[in-house]
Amino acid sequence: MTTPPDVVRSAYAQLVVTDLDRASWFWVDMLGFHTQYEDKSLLCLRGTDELTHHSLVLRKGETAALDHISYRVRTPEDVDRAERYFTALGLPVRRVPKGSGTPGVGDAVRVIDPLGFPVEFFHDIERAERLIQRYDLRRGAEIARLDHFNICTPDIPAAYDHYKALGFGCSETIEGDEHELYAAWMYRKQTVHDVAFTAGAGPQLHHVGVATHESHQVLRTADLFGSLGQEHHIERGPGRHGVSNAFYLYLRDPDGHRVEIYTSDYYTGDPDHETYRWNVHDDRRRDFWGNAVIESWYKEASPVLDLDGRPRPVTGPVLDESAVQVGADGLGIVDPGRQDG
């Protein structure tokens, strides 16, 4: 059996945006990302705590989409393992030599994974100046780091099995009365998650999660958008999830990409850490307290591109009004026979 790569953590997301200036206003001026590299078609951004070149890349293009998500692996040899592993699965695989892909990233491998997502694996990346105590540079939401990806897929068990095979642990799930799997939060770094799965039409990106240190920074983010008359960018929150215990605010960028401003999750690094299992009928999984989920939460997500930059087709259930609504806390239905498509 082919050995999978040893994944360390979620490393960065690369998004296609249609207006780089507007995107910079949102992600840099309002959320507080630091610009590490820029040219006329690309921005590489990072949070205050991050010591690598970037955790978010914005690439100018005609149609907003997810270009790829990226995981850092433990050694250069793990890049080779990723190539062999996904090749053995019969999936599209492309080697990306240093200098031919995203700025700052060394040799990498990009694949279309079993769920249909464009995913990159790399080890080498340029280091960046330490900004942890550069309080004079902080602004906006004071984003500290990338935390996670939340992805939409019609087959949650398949997503769980794929990431389990890559060595991910599972912190929390949402399950039915017969233990049907509606959603899962999976990790390599020792927090609640590096990736979570939303059941629904996919492959699509539901959101990118970025972390702040304190809850008041989440509230400050809402105040900043409100003070400028830009509160329409706020989609949901502030509130606290039951799942993950996160104190959150969800916003949409000028192209509709969804971002979660996130704090207050917990440590998962003990070897005997147990998965916490929520019942799908327990509404506190969705909100320990906070605002009701709105329709766009279930129906809107970012499309994804293939390795040649073409939109990937979306497949999966079309849910009717009898669906059990779980959203990015997992979107599922009680009766699988009600799925269409």
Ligand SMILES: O=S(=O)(O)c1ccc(O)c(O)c1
The other form holds:
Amino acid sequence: MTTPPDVVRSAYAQLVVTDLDRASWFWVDMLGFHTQYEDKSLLCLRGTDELTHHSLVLRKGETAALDHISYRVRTPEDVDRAERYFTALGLPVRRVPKGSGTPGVGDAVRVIDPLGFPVEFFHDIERAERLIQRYDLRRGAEIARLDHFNICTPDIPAAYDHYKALGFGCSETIEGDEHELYAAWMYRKQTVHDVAFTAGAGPQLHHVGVATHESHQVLRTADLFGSLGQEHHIERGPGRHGVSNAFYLYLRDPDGHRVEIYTSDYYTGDPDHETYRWNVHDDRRRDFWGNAVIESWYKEASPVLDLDGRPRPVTGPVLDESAVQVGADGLGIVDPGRQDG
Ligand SMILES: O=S(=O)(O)c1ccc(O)c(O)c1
Ligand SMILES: [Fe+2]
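Show the form predicted in complex with this ligand, please, because up to now only the form predicted on its own has appeared in this conversation.
Below is the entire complex, every chain and molecule, led by the chain shown above.
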């Protein structure tokens, strides 16, 4: 069995957008990402706290899709480990030498993982100017950093097994009465997640989670979109999650890519950190105040590309949480006696 790469954290998402100017309005003007690199077909963006070249790349293309998600690994040798690990699994693997891939990124490897997702592993990336205390440059939502990827996949247990084998911890789950796994949140950095799985047709990108420091920035984001008559970009929230305890707002960008503005989750770094398990019948799991989860949040997501830039086929869900008759979010019946968690 080959040794898996030592993943440090979720590092960046590369999205295909159909109109780079409209995307720039959304991600730079409204969310406050800083532009580290741009040309006529590409934008490399980062949050205020981020010290490396980018955490989000927008590439102009015909069809909105996820080009790839990317994890930073601890050493250059871990890029070689990633290549050997996924090759040994018999999966598509492609070396991306420095200068031939995403600007700012050094030697990398891209794979199609066992869940069908295009994933890049890299170590070297260009450093960027420290903007942490450049309050004069903060705009809109004042995004601080990338926090996580959420991916749609029909087989949640398979997703859990794959990321467990990569050394990810599991902070929280949503489980059925027989402990069938509906969703899981998994981490390498010491917060609630770098990646989470939503049961559904996949492989699809459910959302990119980006962090602000304060909940007032989440609220201000909703106010900004409302003020400009752009409230149709707001999909879900503001609210308080049950899972993660984070304060959140979900938006859809001009191409329909979903982004979560997310703040105030918690530390998971101790070696004996225990998984917190929610029951799918607990109405507080997705919104701690029991607010409804809009159907589009369960059903809509972004397609993903293969290593040659072609859309990948999707397969339907094994479990469908939105079909489970549970609670006040329009998906079932509240049982006042239940205090699951
Ligand atoms: O809606 S959930 O409480 O399950 C949730 C928790 C954390 C997240 O990042 C998320 O997208 C969704
Ligand atoms: Fe999220």
